[in-house]
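We begin with a single chain expressed as structure tokens, specifically the form predicted alone.
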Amino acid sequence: MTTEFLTELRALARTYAEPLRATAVALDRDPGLFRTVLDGALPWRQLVGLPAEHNPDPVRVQGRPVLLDTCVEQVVVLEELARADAGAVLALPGPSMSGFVIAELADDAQRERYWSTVAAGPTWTFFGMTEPTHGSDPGSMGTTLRPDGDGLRLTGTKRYVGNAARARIGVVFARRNAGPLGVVAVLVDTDRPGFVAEPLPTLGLRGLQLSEIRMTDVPVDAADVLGRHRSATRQGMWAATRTFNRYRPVVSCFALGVAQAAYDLVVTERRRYRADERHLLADWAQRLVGTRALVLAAARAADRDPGDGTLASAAKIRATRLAEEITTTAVRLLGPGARWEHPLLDKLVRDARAFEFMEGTGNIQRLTLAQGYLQGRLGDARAA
């Protein structure tokens, strides 16, 4: 993909962002309003990464269809949408993270079942990994998949799962045997008996509607187990790791969009600056450009080799840190009443903090980055 192609794609995405910018504050106050956004000018079907057979009218750039099925296309488009409202972007229906698992593990029948459900209309999905007391540690995972007669039963609790309370289908990670290789991914319809998902109260990214899933003896067939035709080393945690590596550049672009939005707000609202403040704004402008280049490099690396998360972790560290710094310092630059006088800034401050905890905290990313550095995976890139 050439620079000219990506520049045109970014400009097109900026036009799609306008409806989200207009509803950002209202949606933050009431996430239930999101359906009015879908019923309006936002072409969600073209922006969520549906495969070609379910997306007959894709976005076109330079005459070429853009399906948003690469990490590079996703970070370019989604950063512009997040610059308008990151919470609304994360609230979009569609495959999100579970789509990556389907791409890695599903057989033909599972793939058809998943995509025909997701593409039938505005349909939300979920990715159930994190647990209340163990986070995403596979060694301590408490959710189990046990035999029961001719079938299987799924039992456990997942927390901080985006869109789960409004999802129709999704992926749950569960332990079938001891050890990390005993973790499998299961394709689950949310209308099965024993499956309950409820939204959690949150301060940031409220449109995402983070949820808790409680599963009590949910009936599962062998045909629901993803990757069952593969070896144990190419099933649950293998796919989860590759999904994280592909999604972290996307999380980074969300954080970058929030950082850019806070910068834009300061430049729009503040007319005069002291010398040190002018230097600060110039520094932010340079770092936004540099971080954008790193996120794009991480996306290219993820498309090339989803098994290597080194640059993805570097991008997430840098973008998350920049979003928190610009949003919190913007409050000081716009005065003591800034968060009351500018509701959008108040929302950006709360949204920025959420990215630290999304798909691995900074400490987890630093461990991955250090391992990549020691194994020589960074090449000419510099550590974040």
Second form
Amino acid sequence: MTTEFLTELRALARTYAEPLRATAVALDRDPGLFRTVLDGALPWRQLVGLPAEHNPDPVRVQGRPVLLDTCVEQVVVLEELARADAGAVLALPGPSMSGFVIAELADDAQRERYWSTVAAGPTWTFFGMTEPTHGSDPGSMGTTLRPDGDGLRLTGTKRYVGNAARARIGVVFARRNAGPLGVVAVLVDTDRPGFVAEPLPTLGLRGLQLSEIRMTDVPVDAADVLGRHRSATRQGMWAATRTFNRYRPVVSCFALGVAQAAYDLVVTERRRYRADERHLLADWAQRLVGTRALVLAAARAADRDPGDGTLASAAKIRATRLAEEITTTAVRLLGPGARWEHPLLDKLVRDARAFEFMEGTGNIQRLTLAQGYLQGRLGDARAA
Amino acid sequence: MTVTVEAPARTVDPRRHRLLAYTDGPVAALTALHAATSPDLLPVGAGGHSLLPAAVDARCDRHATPAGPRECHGETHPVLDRIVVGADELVARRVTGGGPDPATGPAWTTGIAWIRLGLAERLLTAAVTHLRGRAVGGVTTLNLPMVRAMVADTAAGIAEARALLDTVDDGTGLRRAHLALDEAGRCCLHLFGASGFLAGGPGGEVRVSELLADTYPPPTELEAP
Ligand SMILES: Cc1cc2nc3c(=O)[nH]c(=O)nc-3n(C[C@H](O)[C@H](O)[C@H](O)COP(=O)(O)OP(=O)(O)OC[C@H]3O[C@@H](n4cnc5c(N)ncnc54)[C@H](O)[C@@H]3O)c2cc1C
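Mind sharing the form predicted in complex with the partner chain? What's above is the form predicted alone.
Every component of the complex follows; first up is the chain already shown.
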């Protein structure tokens, strides 16, 4: 994809983002209003990465259809939407993370079942990995998939799962056997008996409806187990890692969008600056450009090889830190009581806090990045 | 306009509010600080806002202005937000014409900084307890070196703020103490993982602490005595 193509795509995304900017503060107060956004000006069907057969009228740039099925397209478009309202972007129906797992593991029947459900109307999906006592350590998960007569039963609790409370279908990771290879991904309809999902009130990104899922002997068929036709090494954890590697650049672009929004707000609201403030603003502007380049490079790397998350971790570290720093400092630049006078700024501060945790904490990203570097995965001079 | 002049209420040791914030949280500490420094008076920050526990807010029949306390005369100041903290609620208002009261304002502003110190210490204690009860690959999370580094960074920020509050009495020291507490709070919140992002969790108290700093900032360089 050429620079001109991506510049045009970004400009187009900016026009799509306009209605979201207008509703950002109201939606944060009452996420229930999101339905009206979906019914209104936002062409969600074109923006969430539906496959060609379910997206008959895709976005077009330079005469080419853009399905938003590559990381590069996603980070360009979603950053612009997140710059208007990250909470609204994360509240969009569609495949989100679970779509990646389907792409990696599903057989034809599962793929058909998943996409016909997701494309039928505004349908939310979820990716259920984290548990109350196991976040950074998913390998120790306690959710189990056990045989029961002719079928299987799913039991356990997942917490901090985006959109689960309103999802129709999603992916649950569960342990079938001991060890990392014993974790499988299961395609679950949320109307099964024993499946309960409830929203958790959060400080920010309130549109996302972070949820807790409680599963008690949820009946599952062998046909619900994703990747059962694959070898033991290409099952749940393998697909989860590749999903994380692909979605981290996307989370980074959300953080970047929030950072850019806080910068935009300061520039709009402040007229005169002291010399030190001018330097600070110039520094932010440069860091936004640098982080955007890194996020794009990470997206390109993820499209090339979803097995390698090294650059994606670098992008997430930088974008997350920038979002936290700019939003927090913007509060001081806009004077006493800035968070009361600028409700949008207050929202940006709260939203920015999420990115540290999504897709693995900063420490986990540092460990991945250091390991990737030591294994020569950054394409640096040593490898040239 | 009724203007009452009061003697500065500086007799209460602000360290007491730090301890109360540490043990009982923001609502108890703000209630005690209010009783000690500004009874019946709605303290107003430099931006013209107030943020008080609902019960305290309801008792105030005067508000602070740069020209001294002023009777509210039944006038209600618009509510900007209600923030739930545990079983209680803080009320934020816009007080047109309000601002720090020269007599009681300094004690209130200094007390707010001490409360924030106690809240930061409370947060770190809670983080350590939380991580003692979690494990990663069989290792207690608190014992991971990277986690220890974050505990140390938070503790360093708290130590700086405390050193400043213990020794200095001017705006610069107070301003820097707030910044050090902001940094410490953010770093410490990372230690909680996603539980720090829940409205009812420790992130809620960090939000209150930050809003207090934003509502009642110390005077800027230009305004400082
Ligand atoms: C907005 C949001 C959306 C989310 N969406 C989803 C979702 O859709 N699906 C899903 O399954 N999950 C989701 N999560 C959960 C997220 O993946 C977890 O929060 C994350 O993996 C961290 O786990 P934890 O919260 O349990 O923190 P913990 O793992 O308990 O971490 C606590 C602290 O210990 C540190 N730590 C932990 N392990 C190590 C280590 N090995 N080395 C160094 N330091 C370490 C962490 O950095 C952190 O500071 C979401 C979270 C948020 C906030």
